[in-house]
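The data below hold one chain only, encoded as structure tokens and taken in the form predicted alone.
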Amino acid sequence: MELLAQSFHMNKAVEGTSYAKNSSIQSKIISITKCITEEAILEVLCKNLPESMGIADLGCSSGPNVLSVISKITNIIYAKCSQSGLPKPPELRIFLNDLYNNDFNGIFGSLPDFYNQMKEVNGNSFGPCFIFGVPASFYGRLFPSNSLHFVHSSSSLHWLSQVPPELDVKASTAINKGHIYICESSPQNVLDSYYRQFQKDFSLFLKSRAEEIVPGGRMVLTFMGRRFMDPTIEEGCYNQLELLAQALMSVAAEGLIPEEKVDTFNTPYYAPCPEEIKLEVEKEGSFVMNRLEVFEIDWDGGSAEASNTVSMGRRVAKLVRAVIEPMLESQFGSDIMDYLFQRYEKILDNHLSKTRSKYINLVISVAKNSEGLGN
């Protein structure tokens, strides 16, 4: 788990391949779920307006989406306070969390402009707003007890704390050879291993947040997921990861990387279905489910780039590379990355010429069991 925490981060400020420049999918997900976020925040404010309000964005990553999320949340709070005629808004304590190697410096360097923009938009309604970085895994405690009123996490919880231990084996005993995630031909023990790891991680996430969130506090969480129980059907497994496995195997066939390294590489990822999420929320017992919705997004996020200038395969390859390249580099080295993603781009172009593939996304809104809010 410690090794994963060190290698798992989005691509930093590298020209053309950084997450900051290739996170349009995540931005669109945030935009689509804005109304659910607003609803949850207003429910918190309507219960009992705290003097000091704790807000956390978990798995915040880096780039423009981070402060975009925070500005949306703070604008909702300030607008509500202004409409209610309150003399002053609550003091806001905003915590930005991600793993240790996240580009927090990039975020902090953008804060002066963020504060100036917030003052311009909100005028006299803008109150004390303190922003902190919290580097650690969200699969465990991060904050003092009863210190948070609202928790947001977008496009993060489908990433597991680790590769399922049963899959982290030597090539001679690898049970998911030639693949890096669940596929149609994966044996049942591969499916079971991934699901057990998801259950363990999401249960720990819920238990940790239950300690940290005040009674009546809210969470809005989004996942990459699937609609149906069977993880081996096309929308569950025939995704970018399976096509990336094909690219890796083609590079291995040329002798550029050892095939054994592909056989032993598995992604710490799980795309849950609604029933699996509901079950863990109910089992943990601290939260009430207010919403669970499913929506689709094109693999390229409906990019506005002209298709005759940049192919859809290239756009998708850049989006995937920005997320997963650091993990690939830790297994295969950095020298092969450009060539690997050129191969991946061609495989994607071929796939997308035949079908318009979409991400399945799940968003849930939950409230901590309570009769009212604490301060």
The other form holds:
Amino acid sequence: MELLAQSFHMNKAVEGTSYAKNSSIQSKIISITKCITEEAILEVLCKNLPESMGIADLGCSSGPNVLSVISKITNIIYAKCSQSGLPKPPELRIFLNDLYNNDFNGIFGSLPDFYNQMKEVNGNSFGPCFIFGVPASFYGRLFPSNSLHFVHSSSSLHWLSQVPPELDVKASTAINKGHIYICESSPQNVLDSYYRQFQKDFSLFLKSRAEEIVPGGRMVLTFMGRRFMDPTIEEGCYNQLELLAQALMSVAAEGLIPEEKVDTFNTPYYAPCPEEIKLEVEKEGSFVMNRLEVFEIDWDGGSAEASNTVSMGRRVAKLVRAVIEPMLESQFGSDIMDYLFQRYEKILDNHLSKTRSKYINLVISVAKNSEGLGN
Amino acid sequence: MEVNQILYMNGGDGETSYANNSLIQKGVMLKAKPILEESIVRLSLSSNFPECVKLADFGCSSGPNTLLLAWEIMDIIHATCQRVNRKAPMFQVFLNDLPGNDFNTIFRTLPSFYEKLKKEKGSEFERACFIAGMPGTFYGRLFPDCFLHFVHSSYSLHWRSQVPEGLVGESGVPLNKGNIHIAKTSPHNVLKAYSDLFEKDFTLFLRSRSQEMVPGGHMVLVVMGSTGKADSSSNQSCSIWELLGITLNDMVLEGKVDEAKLDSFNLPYYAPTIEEAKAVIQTEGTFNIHRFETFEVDWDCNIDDDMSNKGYSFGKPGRGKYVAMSIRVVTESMLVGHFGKEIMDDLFERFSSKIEEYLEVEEGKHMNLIISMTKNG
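After the form predicted alone, can we look at the form predicted together with its partner chain?
Next comes the full complex, and the chain you just saw is listed first.
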């Protein structure tokens, strides 16, 4: 599989299966972590109010969440500035980053109304605000040195830059047959491959951000994770992917897709535990960890519209589809997708009737050292 | 017509996309290259040359020309730095166009652009260049104060911020009946409305860029121009827009287009004269003009490249079609918004024949202005 950067994206605006219409979990996650985001931004503003602030949202995707994140961040800044009785609000340089195939047109089209709304809501506190789109992989440098004060990333860092190379092989040498991620029976070499790729990616992420963030700047990162060191313990998203693998295998058993294709498909995903995160942050050395918290969220985002007509299995399948379909399509073709997700829905319904299932999310808040290391 | 929402080049990379039909604009860029090069070299040799050069292209559109410009500029800076033994800078390239522009198509080509950079310039170049999109109207501020070192805009500043007001008279009668732009039958107050709007727009453009540029920053602008009211000595000659207007008139006479619709349609477009453009620059006052020149391109510039790209095997008969398509990809969004999608194919079929006939007896050329300036300070 080619480097993910070139092809990876969420489902575009096509009726009911788009990411824009199916991102309620990601939206809930953003709400839950709002306090931590607020705390981090206020810390940046407390030290010394910069005249011009660089803010980046990495893995912004598209849809309503993008601008709702930005408006939460800017509201905090403008409120604080107005409270401090400053003569003029800071200039905000806001960078929305995602990969090359992300739907930036969708975001850009919403900007004129968004600017108008910001002016209305913030009145006199509203200052110069420039919003840019940055198409590139965040595994590597994106911005000039010392140009950012606050970095936000939500529901993105569990995506690896590529499928671990040892897993991305032909069918005869495949080591994760019948599965698409780590599971209870994963051999050590599968676990090691995934962990190594995560280490490589996350350390590069931290190193790049360290050069781009000013001393005293902050980062709030939220992503899927796990509580326990042993990755074969069932929890979080792990099971959801294993159930998807079961759906794929059952479709393969009907002869509708070749089994080798399932054997050679692995998701470029990793859910780290707190110890793994702490280790990389300490190794990189430029950041101090202020907070690391774990929270749970239902597989359907704790949907308030839980209805009798739409099963939880269907709701969950839709949310997963919005995110993973492009990857599945490039391996299995688009024709089989509807059938596959109907099968997946049934398997999910069956599983969810017996077990309550939740995602585990980690949120970390770090501060860039004020002096010395990593500048 | 809400220009900011409705003006965009045809997106994607299909048959009627701008990406596939913008060789004329590429030809224009090529003609402007010596002046662009001169400006960039001057920037590269300046004493306070930055570690990270920030350059912006205003009206970048969507297609191969977009990144071609970025490549050319980085190439020239790199070569100049090598010549004078200076460390090559990092680049932040900002691509600006209206929010309706197809940025997705440009961004999707970035991986192969970076690959090419790495191959031809070495791997340190790959991560030395950051490309970002900045959507919004350039009639107004888009960037922070003192941010940009180099500003470029080609074939965009002839688009107005809106259709001029005052093209409908007091009694509600359209003043520019039967025309879609300034034509031989346009009354003087129509010309004045367009000219005044140009002055207002261009002043705002310059003022905004002036605040956004560092002192000593460089700017190169290429824009369609006009020689004045009497376009040429031959009273048979027409602008391309007049021909389009005439084509629409024919359709009105055949009952295919509603007359009131044609009368109420005016392009948000104005190509200034040399004097008009100079006057605005001098009045705004913060820029020094280094060069102010004019050049022409044929309406069918680069038609041979287009023919060999697309595998056409016929000769001259392709001219009308080529020129008509070059106008279609640029105006379709506005025409569809006003006249509806259904008449487009017929309109451009007729337009293509009209152009073909015209070019048998007249020369079709676009006149262009190229201006190279630096910001005072």
